[in-house]
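Encoded as structure tokens, the following chain is the form predicted alone, with no partner shown.
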Amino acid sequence: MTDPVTVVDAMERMSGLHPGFRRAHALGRCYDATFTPSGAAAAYTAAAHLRGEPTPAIVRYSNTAGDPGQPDAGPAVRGMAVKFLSPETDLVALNVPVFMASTPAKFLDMTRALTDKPSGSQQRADAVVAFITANPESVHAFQEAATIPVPESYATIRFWAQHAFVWVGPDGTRRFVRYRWEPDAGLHHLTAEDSADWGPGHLLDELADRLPVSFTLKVQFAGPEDPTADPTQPWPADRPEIDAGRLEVVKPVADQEFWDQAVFDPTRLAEGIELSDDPVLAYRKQAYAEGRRRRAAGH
């Protein structure tokens, strides 16, 4: 197995150490939330956030870089994680639908191949054509990533938690699912030129000044052949979905340092939610956690 101390060393190669930040996403803001079910899920899943009155919320906005000092301009991945607290479980969301690898060991592959080549440099290009020909399943997220609009404000992006997850329904049925946070202010793109000036931070200093904000949970189930283990294949877009509620996003926690620190890990789920036989998430544990021992020692 993957060794998670070699992928986040990896990491660090790859965006330069920078003490006390994440690995990645290391630039973001965390937000008092609200998350209200509708109720549609409550046949499919035991899981009580999703069920019942509105339970409280920690999100966090990033975008991806490692180094908290990049310019927010341009396209670029972003992320919009999410900490239910009754019960606590997490949601972990990217601004594009599938991911990159479709295993740690090819994630760790891509890593080592992408360090030292500037973004934008034709080393960077021919690094990652070679992995897509080593590794084909992963081109449809490199389309997507290439492809990201700059996005108006965090408010105005789609959100897709890329991994499958099973749902255990009150008879014991298990399904299984794809989240997306759909943003209720609809999607709103600016040009590159736009953004050009923008420096770190841009839009978390944007979303300051636009709370409140929701998003809507939308749920896809999947059909009986769609892949469940590979997080880079997508499900076919007709497959059935519920809206499983809405997230009102209110204003910026007390603590900003506190839940700043704070871990948002897809494995931690609540009652009547199982992860899926996708081995990326369920690595994503143990690669948080190195992360987090690394910045608690100062590191």
Ligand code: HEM
The other form holds:
Amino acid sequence: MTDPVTVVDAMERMSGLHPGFRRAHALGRCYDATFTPSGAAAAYTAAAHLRGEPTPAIVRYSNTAGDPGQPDAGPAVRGMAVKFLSPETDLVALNVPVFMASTPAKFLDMTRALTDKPSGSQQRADAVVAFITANPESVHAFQEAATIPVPESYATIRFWAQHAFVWVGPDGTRRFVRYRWEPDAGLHHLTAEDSADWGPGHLLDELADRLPVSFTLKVQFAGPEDPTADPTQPWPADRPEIDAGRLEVVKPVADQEFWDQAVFDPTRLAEGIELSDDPVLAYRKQAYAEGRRRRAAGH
Ligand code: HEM
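Okay, that's the form predicted alone, but what's the structure of the form predicted in complex with this ligand?
Full assembly next; the chain just shown is listed first.
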């Protein structure tokens, strides 16, 4: 069963229940930003936010933990969710290039492997190995997650939206693309020891002192044989890319509570962009709505 109630129930077992918070990426903060298109995307998509004038955006940076009290230390998965406001469309990214599960059912299997047996037990380690053995396509993401560097700042991390999307050009031509945010400050890493005393939200506080910061939106075009339905599989690095524009993250939003209640839904697309055949991408709409339903109800 991959109904979203079952899946979100399983996610809650990862970090315990924290009423009112997201079931993943519980601790985050939102920022005002502006996206300025370079013009390079205009030949390939009719999407207004990627081809015209600068557009306002809201950015949410977060630690992946479902527990908002989890320290920020170490090589954690982290998120950068962007909501372009005109037209409203969301682009949700992580600091790893590929996902750990190729279907929603496998995501549920993985979540169970990570939670069903007692924390730190040999049975849990065995369950994770069994999941990876049964799903060899997930090896790449587990390797990536195991080697994530500790960042100096949210402003020095590379973020990937992982899924393929379809760009529909002004002439109707359809192309598969993938998105990546490149930090304009460059990639700067620390060691796990450097971060040992970081408390929850350390990197959110660091960002407050550093703003404004900026990212370039890189868009990669698929080759004819590249997989479009499987977020566990990267495309070769030599595929053609464009710089679609630059995002300047300026200051914390005035109303954190309002924006923290928003949903950043990767299936909320602008005209000129469509979902690919990736089942995980399509599924996220239901899972995020279920997560939002629970936290809005104070659960
Ligand atoms: C079956 C697969 C997945 C499920 C069930 C799932 C589930 C969730 C849920 C329930 C939330 C909290 C939503 C809310 O309360 O607003 C969330 C947040 C998030 N997820 Fe996923 N997710 C999945 C795949 C992915 C993938 C592939 C990415 C890669 C980009 C990703 C990145 C994020 C990020 C960055 C957030 C935080 C968004 C924010 O700041 O509002 N997730 N996920």
